[in-house]
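The chain that follows stands alone, in the form predicted on its own, written as structure tokens.
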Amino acid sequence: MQKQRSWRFTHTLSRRPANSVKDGLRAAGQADPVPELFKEEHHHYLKALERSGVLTTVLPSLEAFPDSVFVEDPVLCLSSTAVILRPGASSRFGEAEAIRPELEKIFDQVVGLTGPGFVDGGDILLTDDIAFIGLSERTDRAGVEELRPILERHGYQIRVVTTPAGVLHFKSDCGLLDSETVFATKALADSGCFNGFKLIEAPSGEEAAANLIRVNDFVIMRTGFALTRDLLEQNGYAVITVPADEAAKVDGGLSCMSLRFSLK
């Protein structure tokens, strides 16, 4: 079965941030995001995706679901199949069903996990043939085992990784740069989970830059991390930077604000 390339995409699907995003989930002590600023940052994010050569579809905001801008957490895209996941926060359960009608317009098949386990898309990093799944506060072993046969049918080998303590999602600490290269924090790089891949390590103090995405010919990363940008450019990557400070206030990043996939 032919599956999508790990960093070559034709389409993306995003959802506009709601005013209720100020009530989104976050680590204790973090400030409320400002909805107007979040919307402005999201606009820059969408422009970066467009510059990368994808056709972007943007869904309207969902005020009933403060975290619904983070569309990647409840859905995993696999070639012609969309998998509706089970996010590990109860306040997000309704997001999956809200997006299902849109997925059914796009994908040949839409399947769903039924539980009792949980899987967040932010804990899944797909390469060309390996699916890294991080165990975290939002993803457990029962969820991984339900997802496993779906991934294996699509030709993926599974690597289950324990996400470092204090990190919400596996992809908070890593991002794919190309089919053979991963960008990761030192904590994740030192775990050995990426054996067989070339690793580029996030500079000390810029660990928050690790949640980046490769979309066709560009690496899209968060502004404010000059050492990381220089490092990526020195390694031959074309970089686009976008602001994401408001998303970070609710534990969000660049990967979780879009579903990226290829259509024939």
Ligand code: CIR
Contents of the next structure:
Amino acid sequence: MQKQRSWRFTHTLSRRPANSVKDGLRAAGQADPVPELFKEEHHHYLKALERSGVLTTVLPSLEAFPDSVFVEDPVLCLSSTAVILRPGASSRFGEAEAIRPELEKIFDQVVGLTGPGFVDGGDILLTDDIAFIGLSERTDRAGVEELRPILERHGYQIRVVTTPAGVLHFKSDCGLLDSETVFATKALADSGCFNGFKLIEAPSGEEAAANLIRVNDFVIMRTGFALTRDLLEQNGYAVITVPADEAAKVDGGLSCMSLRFSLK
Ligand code: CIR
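Output the form predicted together with the named molecule next; the form predicted on its own has already been displayed.
Let us now look at the entire complex, which starts with that chain.
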């Protein structure tokens, strides 16, 4: 199946942060995010997406689900098909069904994983023809095996890889820069999982900027990581920075706050 470039998008789907985001899941030790500040950051994020040329749709917040702003985790978008995943954290399980009616309005086909395995979208990095899936605390082998035929039908070759210990999601540590190039932390780059791709390593001390997104002609990355910004610009990428300190308090980054896809 002929696919278009994996970083060209016409549309995005996001969800406004709920006030309950202050109760969002996090590894340990981080302060609660401040909902008002989170909403401001989210506004900047949406503006960056718009500047990149996509049509953004923003769903209302869901107070019952503190982590529901992170729409990337319960859904995977594959051209005209949306796959409803099975989030690996029980408090996030209901997010998957809550978003289904919205997906049915947009996509020709909406399919869902039925289990018993689990997959979080944050563990999936799609390139033009390879789907990297990171096994993690949230994504297990049973989930990968249920997802495998769906991805293969859409023309992807699957590479099952391992999310570094102590890292929430595979994509917490990497992002696609173009069809041949991945940006990744040294820990992930050293694992060799991106064999065959050109790699740009996150500067030491700026690992928290690794979760960037390429959207059309721009790379969108977190504000506050000057070395990373310079490195990307030196490599010819046009960069937009957006603040994401509140999202980071609950282990969120930039990829997780939108579903990015192309409609004909
Ligand atoms: C969680 O732990 O599920 C949320 N607090 C953060 C999810 C971030 N999602 C992502 O990186 N894809």
